[in-house]
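Only one chain comes next, encoded as structure tokens, the form predicted on its own.
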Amino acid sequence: MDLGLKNKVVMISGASKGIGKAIAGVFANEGANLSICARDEDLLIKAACELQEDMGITVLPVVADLTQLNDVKKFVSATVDKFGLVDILVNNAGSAPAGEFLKIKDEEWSDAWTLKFLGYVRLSREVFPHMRSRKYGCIINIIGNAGKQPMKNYMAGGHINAALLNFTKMLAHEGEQHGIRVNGISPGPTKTERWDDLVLKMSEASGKDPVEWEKEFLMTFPLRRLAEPEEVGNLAAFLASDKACYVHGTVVTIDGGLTKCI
């Protein structure tokens, strides 16, 4: 299916690896031009080169730490300077620590909140006026199913994701009078480098061998497997396209049936 994304300008945060890189790959395959950011310059440049060479599109890599407001502004201004506009923003950068409640330090809570929640807020706030002036735009927040389905030893991630669910709904309300669609995606556990780190921390908190913990955990999944990051990317591209032009103010869960609430 042609999603009509060719030559659209798409900003994606946290796109040097994992879900963000997979999302970038799907948009690139659709012919969109990309502005991507991450903190690790080497990984970011490598990802940009791969996307540009494989897909024949324009990719702007911007090294940015989204815990810093000046870097948020730099990411947006560099994109507008390069392309003249922003059609789509995918907020993806950020994670939260796993582990036992009593062992998570104050700075870990604070760092996760500043990067993921405030990073999404600040980046949306900087992009919003550019979309509003054109009466066109789409913002997608990559959230996580722990906001609705709390997970043992993942309290920090759950509370940030719950806040982002509320933020997504309210941002949609702000955007609707300006032609800006806003939606969210809540992936379940996904096969990325981040997952490997989580397995180590969650298994340690449970006192189990990592391989044993992961095997037991996956047996609780209806589909008995993790999501592939490209599956999240496919959903993001669809939601950003005009094929989904009547989808607004909603959060789509993609977790293979793991979340049981209605």
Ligand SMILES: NC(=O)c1ccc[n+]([C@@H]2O[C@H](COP(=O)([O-])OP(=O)(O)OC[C@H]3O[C@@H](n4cnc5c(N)ncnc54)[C@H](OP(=O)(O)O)[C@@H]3O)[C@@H](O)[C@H]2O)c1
Given for the second form:
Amino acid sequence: MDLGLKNKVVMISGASKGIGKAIAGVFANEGANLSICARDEDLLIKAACELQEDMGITVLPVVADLTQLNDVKKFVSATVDKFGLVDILVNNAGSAPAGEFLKIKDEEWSDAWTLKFLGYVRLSREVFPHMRSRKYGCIINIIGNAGKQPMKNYMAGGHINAALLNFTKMLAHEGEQHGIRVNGISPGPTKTERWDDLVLKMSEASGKDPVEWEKEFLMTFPLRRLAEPEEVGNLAAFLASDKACYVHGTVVTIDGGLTKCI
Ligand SMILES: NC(=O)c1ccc[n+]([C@@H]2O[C@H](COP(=O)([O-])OP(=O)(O)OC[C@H]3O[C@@H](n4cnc5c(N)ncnc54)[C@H](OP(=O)(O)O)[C@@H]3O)[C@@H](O)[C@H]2O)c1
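Return the structure block for the form predicted together with the named molecule; the form predicted on its own was the one displayed.
Let's see the whole complex now, leading with the same chain.
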């Protein structure tokens, strides 16, 4: 299916690896131009080169730490300077500590909040006026199903995701007068480097060997496997396309049937 994303300008935060990079890959295949950010410059440039290769698209890599308001502003202004507009924003850069409740320090709670919750709020706020002036835009928040279905030893991640479910709804309401469509995606556990870190922390908190812990954990999954990052990317590209123009203010779960609540 041609999603009609050719030449669209797509900003993706945290796209040097993991889900963000996979999302960028799907948009690149559709012929969209990309603006991507992360903190590690070498990894970001490498990702930009790989994405640009053979696709005939333009990829702008912007080194930015999205816990810093100035860097959020820099990411948006560099994109607008380069491309003149922003069609699509994918808020993705985030991380939250896993582990035993009693061992998570105040700074870990607040760092996770500053990056994932405030980072999404700030980036949306900076991009909004550009979309509003053209009466066109789409924002997708990558959230996480622990927001709806709390997960043992992942308390800090769950509370941010719960807040982002609420934020996504209200941002959609803000956007509807101005042609800005807003949706979220809530992936279940997905095969990225971050997942490997989470396995270490959660197995430690349960007093189990990481390999054994993950094996047992996956046995509780209907499909007995993690999501692949590209599967999240495919959903993001569809939701961002005009094929999904009536999908607004909702959060789509992609977890292989893991979440059972209605
Ligand atoms: N993996 C899962 O199981 C899973 C499940 C549900 C939801 N999610 C959500 O999906 C999103 C991506 O997760 P992932 O597993 O792909 O993570 P990942 O593999 O750790 O990748 C995170 C990306 O964000 C960037 N990043 C981290 N901190 C940043 C900061 N302060 N400023 C700018 N960029 C930053 C990283 O690059 P640098 O480190 O170089 O900055 C990297 O490009 C997150 O919001 C996560 O909560 C993941």
